[in-house]
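Have a look below at one chain only, the form predicted alone, in structure tokens format.
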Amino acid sequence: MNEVILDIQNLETNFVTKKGIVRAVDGVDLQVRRGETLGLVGESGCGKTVLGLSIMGLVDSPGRITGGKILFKGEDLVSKSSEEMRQLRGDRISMIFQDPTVTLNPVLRVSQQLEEVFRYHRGMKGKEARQKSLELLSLVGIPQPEERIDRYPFEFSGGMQQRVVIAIAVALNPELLLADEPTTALDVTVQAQIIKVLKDLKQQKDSAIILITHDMGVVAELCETVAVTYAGNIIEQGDLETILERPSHPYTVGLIQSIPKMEEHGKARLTAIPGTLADPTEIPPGCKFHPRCSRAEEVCKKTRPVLREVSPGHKVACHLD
């Protein structure tokens, strides 16, 4: 088995608001191995991005990590100083953020933003940093990199901007890469190109990847394992085939059923999950999903289920499994 590169233990990240405490990450346990791509899936607001930001040490006030450990190759990231995390970010751990128009600095040329990574972390200067930057643009599939490298971000299409963001994230061959909705707002053709870029990078670098998404189609394309999140908890985890073909938690079943399918007569049938996420400051007792669950019983309303192994490598947090 490949080594465990990331071991998250009982992680809690809270936000203090006027309405109360929001437990965005509520006791999460998760392991990721070298060379593995894990899909972190769930509806918007389930805590996926906050979990990623917690790993990166980028949770802004009024949020903060209030408990647990994030062990990266045995080092607890929670206990590291801001300067120590700056040294790690972009070097050994990196993140592809969701919106390239926010990630890229609009007043700096792409060459400046790429070369900065090599100057800060490797002490490279001049021609050496520029050559490395050109190689990266070519790696992520940007044509004529010599002609494009000195352009500003607004001179690139959305798909090309996302490739630049990926290039910056993988510049130093990070051992762990987090990708937060890397294909959101891109058309289908560009999505396919970005997925191919990530596949190629994984094969070449042997990095571990956490893919944060709500798109089960992208998960099926990229991931070997899946962790399903709901209201700050992981409620089901297993290999890709198990989660897609034999989901156990009612929420996971709902996510799979909500994927549009073409029927014989050419009409797409969509089955929605009833209800919406509860107010994060007013989480119901017991199983957090029980107000939306058609199978809920009395025990579900009183006792919160724990994540337990129901078959080798397959874990579910449900009283009814």
Second form
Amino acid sequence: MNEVILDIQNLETNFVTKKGIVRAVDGVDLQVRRGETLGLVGESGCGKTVLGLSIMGLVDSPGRITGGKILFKGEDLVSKSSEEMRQLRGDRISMIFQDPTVTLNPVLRVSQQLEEVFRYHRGMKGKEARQKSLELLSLVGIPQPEERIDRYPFEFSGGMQQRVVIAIAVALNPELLLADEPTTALDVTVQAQIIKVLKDLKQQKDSAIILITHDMGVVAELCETVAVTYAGNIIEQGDLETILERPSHPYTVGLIQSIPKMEEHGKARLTAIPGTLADPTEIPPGCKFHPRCSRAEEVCKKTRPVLREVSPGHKVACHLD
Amino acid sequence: MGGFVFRRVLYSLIVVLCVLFIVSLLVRIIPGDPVDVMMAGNPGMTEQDKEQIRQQLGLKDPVLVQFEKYIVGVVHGDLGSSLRFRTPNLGLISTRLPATLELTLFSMLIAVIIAVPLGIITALKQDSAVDYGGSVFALIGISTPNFLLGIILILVFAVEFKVFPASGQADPLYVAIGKAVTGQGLGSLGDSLRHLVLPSVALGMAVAAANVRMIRSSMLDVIRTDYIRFAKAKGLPGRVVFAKHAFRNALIPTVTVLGLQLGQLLGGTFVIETVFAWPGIGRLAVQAIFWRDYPLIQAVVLVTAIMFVTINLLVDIIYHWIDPRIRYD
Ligand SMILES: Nc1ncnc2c1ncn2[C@@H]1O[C@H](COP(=O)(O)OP(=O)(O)OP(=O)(O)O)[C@@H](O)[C@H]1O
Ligand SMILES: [Mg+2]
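Cool, the form predicted alone is there; where's the form predicted in complex with the partner chain?
Full complex below, order starting with the chain above.
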């Protein structure tokens, strides 16, 4: 097995708001190995984006990392200076966002937005940067890059814009790529194309990828491992097969069941998990999931379960097995 | 782009034509007998003189004929003659126009020089003391009438502290710059600028204040956008994120209203030139109104309207250059 390149230990990121302190990331433990594609899944609002931004060092005020470590190849990113983080971003760690139609700057040509990555990280200019940019556009499947590179983002479709965003993110072969719901804002057919782009990239580059998504289908296509988040914690992590076939945490079980399954007569069945995500300013004592858990016992209401290894590579935070 | 410019020029010409039509009829909308009104206070005038003036103003012709004559005149550079000065209006206006342009453009310059940094700092330091200070400044700037501000400035800086002159214009700026460039010393330039400061500040303050608010709010919008977050995620240095990705986008809303604001300033010159005895067409217009010199009023209104239309045309073209999204619509 490859070495661990990202080791997050007990990470906490808070937002101080008028309503109280929002513990968006509340003690996350997560490991990612070189070349691994990890699916990070969980309901809306459980802190996936904030976790990604924390790794990038891009949490804006009123948010702040208040505890824990993010060890990237052994170096703690939390304690790095903002200039050190800037040099890392876009070079060794990249991030792409959900909606490609607002990710690119509307008044700058695609070429300008691509070439500046080479310029500010590698000091490349002019022809050299342009040549590299053209290669990248072909790599992500944009036909006739010479004709398109000098256009503006709004002249591209959403899917093509996401390809450009991906090209920018992988331009310098990052060791870690964070993809925050890269397909959610796109049409189904376009989604499939973007998944293909990511799949091809995985084969050509050996970046580790953290793929943030709601969509178990996307996870099944792309990921080797899965981490499930709930209310700012990782509550289960394991390889794809284990999570899909033998989920252990009651929340994961509910999540897997909520994937629409085709029955014999072709009808889709959806089992949603009853209840809603706890208000992040009022976190229940004990296990955060216990108010929604059908199997909750006394101990679940009092003590917070810790993430522990139940079998090799399979970790769960639950009192019940 | 070419097609767009052509279309905009065409629209502008149509607007100018409408203005011409309205201005040509201006004399007709004076209640009662226009010539009697204009000549009030001129008791020596005979009925014959009045008849001659009626002819001259075209009041005997049907509306459309009057309009046609007016257009033909304007196209040949004839804007009529002033009743008071008995000289062509065009000459009167063109000797005073540079002073007005100088004042208007200089106030716009001051407004922008104040508004751009203040708008950006108040946005970047949101909710700080600087931000609140900026808000107070903007509130006062927007709500103080320009003539009042002008009088206050005169009282404080001309009468009390005697740092700037209270009224009048020294050498026109272009003349003063010419002297400075050709090595005749900086004295003339300094004097011109000293005369410009108070009227420009009085005229431009409201625009500066409005722009501070606008730039602040668009800057706040821009720094929260995903494309700024992505620019940071690319690892660009902070100054590049700001100068290349945020600044231009934040200025777009302001540039769109710059034309309107130049118009607002041009309108403001009527009052400010009067307060500061500035020898421009605004003051000329106010005097023409007091003298009931209708042909002169007509000419000033026409020239002002054409400037207004031209400014808006230019701003539209600049706007299209800044924001490529509309360039292709
Ligand atoms: N700038 C902010 N100020 C205050 N609270 C914030 C801010 N950003 C995020 N949060 C809070 O942090 C929590 C986690 O948000 P986050 O965006 O990470 O969720 P998510 O898992 O990415 O959800 P989604 O699937 O909808 O993208 C939410 O409760 C959210 O309200
Ligand atoms: Mg999110």
